[in-house]
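The chain below stands alone and is given in structure tokens; this is the form predicted alone.
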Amino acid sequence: MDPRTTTSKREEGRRTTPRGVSRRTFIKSAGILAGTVAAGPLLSACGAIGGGGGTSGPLKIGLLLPYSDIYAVLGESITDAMKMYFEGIGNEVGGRTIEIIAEDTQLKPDIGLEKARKLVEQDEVDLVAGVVSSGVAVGLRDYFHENKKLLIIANAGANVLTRAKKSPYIFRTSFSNWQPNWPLGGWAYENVAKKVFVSAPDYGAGHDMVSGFLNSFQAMGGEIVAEPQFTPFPQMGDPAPFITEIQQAKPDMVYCFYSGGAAVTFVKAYGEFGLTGDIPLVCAGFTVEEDVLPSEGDAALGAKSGLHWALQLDNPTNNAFTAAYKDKTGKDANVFAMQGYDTARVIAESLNAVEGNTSDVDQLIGAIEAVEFPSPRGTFKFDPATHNVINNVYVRDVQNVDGELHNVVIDDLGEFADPGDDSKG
């Protein structure tokens, strides 16, 4: 199915469990650019532009996302996740008729701006939802806070948008950088080694990430051995100069984040190079993630991440969200098909509260505010402060379970809200 058709927050951000089960019980239970890309004048005296807004007719969506290059599999994933969420309501939200309208972003800033353009004024979306790239995502903020348009983010991490850069009409459903690795940086110190070296790709989400995580990490006295090492992005090329230069440093631990293709590439040369099982593996959860461990193969083994979300998360909305996905496209779920699903059901929800009233921009950002549900990750909530989701954030362990590579929850560390500012990476 072609997805571009149209239709349908180790001690102030302290661990925390569910109430009346202890931590160990539940866990056995259950890019910033350089330079981002101008908006564009404003259309109007007024700030406003044609399209979407309305009580009656389809409610339209649009999605921004990458179909090509080497993220491709993470549009598709958080496309399907949505049409699956949005396919068990009926395909109705506030009495209004869902229609999807999916364009592909390709990785690029000018070409997200050019695609959003499309969707707001010609398409006359009432919302866009998506975004894979970070920066992306920061190219898109000045169009859609200075148009009063809703984006809401399924996706991309770019701590800015939280922060400096945060605007009342973009909401996060996803994740930010710092949110899965700067609890992992004390983790890590404290359970696998105090010396790091540390690689990523040399873009905004690559650099919020090892921020976030050697933020805690040196706090507690951890160690770098290098200077960080980044990766050209979006194509890392051979990657034999990277892992040589890893090999050669023999540091006690690697810390890493990669997510696609990318992460296929890192991590299969990590075992080709006879690290794996030698020099343990840390990494923000998507360079494990289960989209991309098949093709890992067993370079992947006992490699160790933080992330909000793990496929054998043991919750029962988890269990029937995997066991829907598997049935609809005969894959395992990934975390950003989770994502998309929580982006479907945070936009069914607050439209439902409106009574599909897309027309006064400030109800229904109040009425996105103050969704909260039980989701695949937990119990999903807003921070009103940034409109970034709260997500707890699980260690995972690759391990062969039935004969297959999955991330097994090794331990909760709580709940983690980004800071709203850059005080701890």
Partner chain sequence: MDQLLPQLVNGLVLGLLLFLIAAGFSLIFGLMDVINLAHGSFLLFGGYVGLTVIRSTGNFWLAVAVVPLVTGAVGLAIEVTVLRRTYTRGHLIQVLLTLGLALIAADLMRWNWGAYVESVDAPAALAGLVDFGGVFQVPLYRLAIIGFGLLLAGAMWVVLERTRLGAIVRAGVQDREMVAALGIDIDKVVAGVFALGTALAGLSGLLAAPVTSLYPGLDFDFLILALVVVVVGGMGSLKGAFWGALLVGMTDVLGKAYFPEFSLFAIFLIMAIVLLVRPQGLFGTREAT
Given for the second form:
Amino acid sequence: MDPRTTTSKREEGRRTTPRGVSRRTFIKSAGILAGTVAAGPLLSACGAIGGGGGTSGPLKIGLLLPYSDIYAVLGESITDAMKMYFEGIGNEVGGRTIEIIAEDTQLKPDIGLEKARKLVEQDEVDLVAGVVSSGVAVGLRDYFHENKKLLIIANAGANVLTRAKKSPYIFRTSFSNWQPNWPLGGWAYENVAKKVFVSAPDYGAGHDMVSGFLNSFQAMGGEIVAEPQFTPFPQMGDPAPFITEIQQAKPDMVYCFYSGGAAVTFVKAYGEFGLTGDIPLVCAGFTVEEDVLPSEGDAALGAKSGLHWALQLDNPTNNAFTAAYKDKTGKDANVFAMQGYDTARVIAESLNAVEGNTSDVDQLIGAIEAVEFPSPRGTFKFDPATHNVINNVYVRDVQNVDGELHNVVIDDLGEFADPGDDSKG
Amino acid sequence: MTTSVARAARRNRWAVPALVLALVAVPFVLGTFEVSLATTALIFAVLAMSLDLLVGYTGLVSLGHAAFFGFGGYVAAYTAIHLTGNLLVVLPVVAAGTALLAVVLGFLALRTTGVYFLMLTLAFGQMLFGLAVKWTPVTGGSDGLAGVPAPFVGIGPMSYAFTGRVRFYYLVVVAVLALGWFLIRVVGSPFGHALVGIKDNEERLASLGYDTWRYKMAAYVLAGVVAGVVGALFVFFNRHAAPENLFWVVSGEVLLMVIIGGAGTMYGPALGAVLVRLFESYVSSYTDRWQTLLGLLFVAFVLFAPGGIVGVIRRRRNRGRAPG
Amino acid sequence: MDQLLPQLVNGLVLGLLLFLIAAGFSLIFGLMDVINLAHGSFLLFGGYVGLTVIRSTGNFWLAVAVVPLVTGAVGLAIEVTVLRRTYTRGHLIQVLLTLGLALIAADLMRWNWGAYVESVDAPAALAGLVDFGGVFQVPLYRLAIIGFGLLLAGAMWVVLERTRLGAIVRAGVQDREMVAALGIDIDKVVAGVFALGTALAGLSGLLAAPVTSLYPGLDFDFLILALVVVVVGGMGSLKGAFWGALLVGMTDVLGKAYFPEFSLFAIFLIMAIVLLVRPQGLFGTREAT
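Which structure goes with the form predicted together with the partner chain, now that we have seen the form predicted alone?
Full assembly next; the chain just shown is listed first.
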């Protein structure tokens, strides 16, 4: 090492001793500080969360979504679809021009909360929408609940947000993790097999989904051939040992929930090890949704999944939505984009109903509760008891349609509202 | 040399009161969002200072400092939810808990040095993260522990609750000044000089009769406890303990703050932490490429200004003062 | 049904996959004494470049030829422009510099290739299943990985132990003047080693892609695996990287199969245990500083 650097480093080390700060100056400054803290109560008015809510000027909508990190695709899909809907109605609702302020939450609850504070307190948005990760949503819940600010969740599915931690100020346009799975459990028992092997990632959503599926499946008499397989989250790593375990357990059917990268990893390995077509795969719809299906390829063929939407669901609203989305982005729509589209429409319909006035939160909540419209997924409406959307659940089958893989709807299980408690898994 | 030190001392005489006044003034001049930003920035400032005690002074480059930050947060959340939010109870419990953790981990990690130490601390951090995600009944699993009550001090009617943004901000200011002052005293003490001796040449110090292992252990525990305490404040501020606070990415980010600010200077990492937090918060609102910009900034510092911001300032000052 | 035998095969496959992942890192550290935390980025970059080649030509083997050239060239450019400045300044600077490069690379790759998960199909010649007596089946490509790994280990052993290159580089890192006095341009040799190591990383990324798929964040997953492997095996030792990879691979697979509760930290646990018993790793001869 260069001797000169060493000397200068040592000098730096010496200079760090706090000669400039005598104990007395420190105590003096601390005294000033203590005085101010004692005066804290006087300041509490200044600490109250203001902002938001108005009757005129632009309508500001804050978006909290991941734009970096592994769920960036979800964030982008939701944003694109929301903007597309608003453009379609001339970027105006209730007589106010729409202004969107989007913030990147990454997947970190503390960053999500910091961005929420920025949107509400600095940008003074009228309401906030978005949120992909359940961890972020749970972290945000108290902030919105205690400050009486509106949050419309466009993805995060944690059951608890509709149950023990539900809030009058929080709506959800997407799903609760229970919703697609409980109906699927009964359907799978009747239509696929009576003995199942269960696999899911070891985190909140994985447990939510599995318990919803098993609750109805076992109530009808279905059996599990082995303890549910909970795989490491967030990274599954090499899936081979899990697939081998399934192969050796020889179940009549496999149920799984995976999303994003883990879905591709799991389903591809399922195909590589020759299980596709050999042991029927039943799964929560996200496992084979349009965002991952092209990468999974033929390994996903024949997978039956439960979800509240499908790309090729045949109704006029969906046909218009999917065509417009493909036109705008060049990609096929996915369920996340659909949720973004509906979220935008919920905002538009309710704001029109209150004529753009967001200053009366209770009135606006009432207007959102009353929203009902034809959605790409069927009829969109909220359950007023939980503020969670009531979803029509479809069973979809991965088929090769004209050289492309798609989820073809093979059954319509009807409407399901989350039970609002843990009685059904 | 003597005159320059005296001159520096004279110039810096008002630095601390000015800093305190500036911190006190924040809620009066800025909005509630900026107050919250300042709160988290201050918390990370102390976190970075505590890591600097290891990286900059003792020469132990840890990539697992988030373990203490996150663990302290979980202990605080658990205690506050199940027992009491009284800081006079919570903070001692957090300090004792993180000290115990640091002794156990330090006992294992300090058997190694250099890259091996870095890897072992990373491994311990990831194990704790894994535990937090798995041990749902205690940790709340991947969703973390939400619903942490507001902290307070005192007994019965004589208590003072830190509800509201501004009160909590002042709590953090007091804690940050106290902990910052404490750390600066530590590195200025004979103990601190011994740590620098270990960093420069551990064998020489050992041959002088120092039990270097004990010194390293003491530094490791001290850094861990400070990180745990600010971790507790962070959780009280967010009212939510999340497993992400334990993830290695947080450890990496704090290391980044230390280097950008200037390792081995204490003031530098604090400054680095504030700048990085502000950078992330403001730049990410304008561009999705903020990670590239942060990375470039970091690389530039590593290559051209390894002394960090403080190093640059000092060099410039010294150059300005050099006789012509 | 006993699953031990198929799980042992899975462990062998993962072990050699991990060796592929760690090889370039180990080579660069062993010869140059440089800790390259951007190693995972080169792996993912190689995978993505391969993906682009395969998408446009449909030829996996062409990608195998192109990828090392591209990642090696990028590695060379980085060595010449920035890395070279750090050789006299210690490991910490290198660790931080390459960490910064990894952060930038992660963001740029996500920008260019998007955040979707991209899968890479195994070449047609290596598709299909191999049946082990009707008891279990293993995909042929996974068995091929065992072959790739052994081939690479053999080639590296020959280059390092049987040619002059290894001796020259190692001597050059120890004593620049001495090697320069022999008329060897040590700067060029060191640059060449880094290019070789990064070319190897790119190739490994491509070979791993049919198993791992490609997605943002895979770079850091790769990096952590490579670090665990070389730390367990002993930094800078080829033998260590090989046996370390097998040990970590087996631990991961058997941990997942038999102790799923601990699967998330099984490999970190084995690393901690090894380091506590032998702080320099299984085959390490010295402590890295």
